[in-house]
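Taking the form predicted alone, here's one chain by itself in structure tokens.
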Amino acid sequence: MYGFEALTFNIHGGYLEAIVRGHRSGLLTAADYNNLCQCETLDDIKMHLSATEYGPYLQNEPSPLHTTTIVEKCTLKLVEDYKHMLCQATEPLATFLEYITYGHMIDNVVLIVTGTLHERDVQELLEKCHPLGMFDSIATLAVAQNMRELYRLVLVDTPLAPYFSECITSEDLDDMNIEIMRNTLYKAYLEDFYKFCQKLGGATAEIMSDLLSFEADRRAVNITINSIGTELTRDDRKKLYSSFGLLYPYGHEELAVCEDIDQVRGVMEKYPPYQSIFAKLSYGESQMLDKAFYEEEVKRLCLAFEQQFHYGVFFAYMRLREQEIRNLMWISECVAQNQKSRVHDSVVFIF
């Protein structure tokens, strides 16, 4: 399975692997989260974060603080870490790091197109975009009326261009079409990233195929649950599933015909890694499913650090940092809205 990574990896990747493992040691621990959950105000949260790697980013923020400010500054830390690594990276690591941002690009495109459809101000939408998914012509997305125009006017010059071949239609953009576009793009992106990792071979291929397969399977489950009761046909649903993962191909056949959450559960319980996720949920319940999936993902991401000489650690670090920011956003919102009883509902402990 493994080649001679240990002999040659450190020539180009050693410095950055050391950097990313250093960043990983700066992630918040269970003790940090327990302290944060005791906070009474957002200023208390800022005080607790001042002793972490987020301290320098929040120190000059005046009171009263807002949740959006905390999330923005924490995201800035992630972006700066990423840009530093990208500047230092040589091929093929530079391409691998760029692949990590394509998911954010897709989300930004969908956010702006949906916002424009609902007549929101473009400047306001741009502020909500994730900084890792920005590209030069993003503001001009607002002029497109259908998928064909969206591709021809804007996206043809971006890294997302190859993924658009499956969803270029002349249909006008509406909420349903935009959601189908998001999932079609994501499917093409995940398949492309998976092929790229397989081409790299060695430990990177093994670890990333596990992480990307989990992502593909989670999306398949979410697409199924979200499309129950909509006009999306079984064939359309099946077209949105990625062509790899533990559920491919037989699980996809079964998911495509599911009519309710309990049928989805029946399909997933046939696969041992997902049995434990659904065992945490009571029948007919899907609210806690996201948290159960996040917890499983965090476990897998942490395992990526147990091995050396591979690129999976960069993907794992970015995802863990994003999860940490989601945790901080939830805790901040609960504190700001005086809902401290719910503070543990959505926090996923990382270490």
The other form holds:
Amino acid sequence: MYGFEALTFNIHGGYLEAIVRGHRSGLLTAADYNNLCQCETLDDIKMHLSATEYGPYLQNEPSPLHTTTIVEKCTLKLVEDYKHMLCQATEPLATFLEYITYGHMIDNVVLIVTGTLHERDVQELLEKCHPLGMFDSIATLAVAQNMRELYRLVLVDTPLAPYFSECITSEDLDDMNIEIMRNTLYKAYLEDFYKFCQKLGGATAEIMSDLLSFEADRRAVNITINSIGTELTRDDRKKLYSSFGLLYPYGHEELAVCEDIDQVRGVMEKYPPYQSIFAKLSYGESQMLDKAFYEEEVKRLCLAFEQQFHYGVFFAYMRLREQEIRNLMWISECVAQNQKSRVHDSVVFIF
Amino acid sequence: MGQEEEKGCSENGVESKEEEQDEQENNVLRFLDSLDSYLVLMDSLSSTLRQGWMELASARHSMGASRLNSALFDLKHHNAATSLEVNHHDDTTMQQTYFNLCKWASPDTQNLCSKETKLEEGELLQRKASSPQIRHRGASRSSVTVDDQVQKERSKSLSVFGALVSPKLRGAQLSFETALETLVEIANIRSSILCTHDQVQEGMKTMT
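Let me have the form predicted together with its partner chain next, following on from the form predicted alone.
Up next: the whole complex, starting with the chain shown before.
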């Protein structure tokens, strides 16, 4: 039973919980989004964002702006907040915060390896990496020819090392192997993060279990939909699903054999939390599925702030900020392409 | 007799003038039809490209910027998946250029030219509206084989972004493919416009 965190949490975590709740109050509101959706140019967006917490990051950017510039600069705000919290954190919060970035680390590893396979310049690839997923030896990834070398030369000294045990082979890296590696690493990471949160116990375990289970289920659905019509076999598809979550294990059995979006819908509608998500979609359509999942995720992340004295607020803040940056990216693209009527296709309001 | 011959000649002259006028009017009509088709195709191209760019942005939103960016393009040497054939047709009156698109025709699949894939165009556009992965049952064996091969080539070209990409990216690919076909049609229509324009001008010179 939890509840005794109130006695001791503030000794080590009180300051940072206050900080993260302060950051949360700086997230954009519906009124901010309404103003942004009415912008005619990217410079208008920059002008509106100058009154928000993103202002200092965009103020020195020259015109003409590009959508990727807006996303990069807004991401710097997220990175700065994270680094401040990390440097102030004690254990086990510091480890918890580091876990939050391992997903970006995996994405960066895959980006470097894929780009190298395509004979791209390493510096160019490093510029595209997410700043939260950087580590010292990342540039050395370019020399590896297969996963065994990848592990032995570079990743053995990184936090991703324990996740490689399931995907070490001597096969040369190609597009399918890299994709399987990405998803296998992410599966191992999610399971490890889940176990870590369970060990922490209390409100952290309860809240993070719900959030990570949702993440695992969403990944299972996305893997299923994205692999329809590809060479990925049913067995390989099933191996990429995490070993926890609401869909584990029976939902995974059914998802593994799905051949189209309607079969996926049939599986997911058996689970009440996901009925509402799929009720928003018409038959045969998957365009709005991402938005439906993001809306559900935002709802759960906002609920994490309703309780005190747990680490889930840090995870929730990071994810909400990432969602906000996705919203800004989408609004910028709609404005840049003069398609403002499509703005509400993918913007998810947080407040 | 001389008067009858003169009458016959003048009747023939009137008939040939009428024929020339008819031909000239036909040329003008063909020119205007080509121009109309050109304008319709340009409008169609514009809306297809807008749709394609929006779908690409949507795919980027879904998959993330690290999975979908220009740094992942393959710089290794490889054969073009699609090529354009340019043919010149010379007839007695005019020279006209024809453009023919050979889609998804790698060296291993030389038979897959746009003539065959155009048969599936209607099906592909229909498929895009619902889902890119639904197979058409009851299709003939050869069209199913071509269909599978085309799907494989499409997936291969998208594999630079990973083996498991979002359906939105596949949708964007189809949009840009349709735009490319429209561009080739526009090129052919332009060639036809130029040809009929020259014919009309020739006709006007002849009549004056």
